[in-house]
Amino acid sequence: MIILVTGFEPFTPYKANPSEELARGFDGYRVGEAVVRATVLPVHHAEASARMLALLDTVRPDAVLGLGLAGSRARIALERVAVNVMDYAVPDNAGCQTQDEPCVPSGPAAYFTTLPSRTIVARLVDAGIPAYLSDTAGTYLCNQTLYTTLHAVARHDAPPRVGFMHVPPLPSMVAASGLDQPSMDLTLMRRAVEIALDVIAAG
């Protein structure tokens, strides 16, 4: 079994980005019978998409898991569903802030995710960790992600479970902003992708 795991690179206003130092880390884990590939997506209209997309096609995961940054969030959040919108809050990292535009012109509203979400929550929870079941995962290029990854393997005849899980900011980067917000320390963040890696290996 493969599960393919992602998290992006920075992004304004950000100067790091936990969801890339959580992916890097978990390349090559194994889990039970499964062993994980990972990635670092760009934070690119075009390009994040379609690496993913490349990904799919070669790594041939039987899972994915697709890890983000949510500045106002305080726990872990599993997304439940992605939808067909583009309407970036901020510039990506190639400087284009898309309004009002669909991720796939064709595609449907709207896509569950796959992966045993409810069942990671409540893991997370029991072990101690703040987590909750979101019902959106915004309208920048994690819900893009999301959305064109769950659209591609809509096609297949047996897809991959597809998923997708936020984390809050890092402690360091509460405190370099200055501002008022929540935070996380990136070993407990860790924890809790080592029980959604589980749960999604036991199938």
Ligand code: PCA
Given for the second form:
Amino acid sequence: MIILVTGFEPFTPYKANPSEELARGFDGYRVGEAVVRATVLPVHHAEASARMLALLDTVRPDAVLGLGLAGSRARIALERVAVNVMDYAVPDNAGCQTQDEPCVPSGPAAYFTTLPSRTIVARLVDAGIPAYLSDTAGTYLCNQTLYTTLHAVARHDAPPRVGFMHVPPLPSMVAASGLDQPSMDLTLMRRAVEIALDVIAAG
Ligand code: PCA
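Coords for the form predicted together with pyroglutamic acid (PCA), given the form predicted alone:
Whole complex next, starting from this chain.
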């Protein structure tokens, strides 16, 4: 079993992205019968999805766990849904800012994610890690990549299960910003990803 884990590079206004470090740290990780292949995606309106679609072809994963930063969230968020809209609050790393555009013209309004997100949330909460099931992945690159992935695998005979975990900012990011915002330590986030992978590998 192959689990593809993706993170994202930093984007405006952040200088770091914990999902990048998380993904890198899990490349080659083994859990049960599963092995993780991990990569970091660009925050780019065209290249993020293109990279993901290429990975689906080359890696042929049985499951995909996307990771991304949600700058104002206080808990780990397991995303339930991806919607067919790009409405960027800030430009991507190529300076592109789009509004009210579909991720896939003529695609359905939304796709549900297919990983056992509720079970993952329950396991995280049991382990004392703040987590919840989220009904919006936003309208930026994380939602877009999740949507295009779910759209692509919808045509597969045996589609990989696909889900997404948003993580809060790191304490160092909040300290540097001087803002009154939530944060989570990387060690706790790593534990959260381990638990999610354990649930995914168990089928
Ligand atoms: N978070 C952004 C894009 C990349 C990332 O890590 C988002 O939530 O869309």
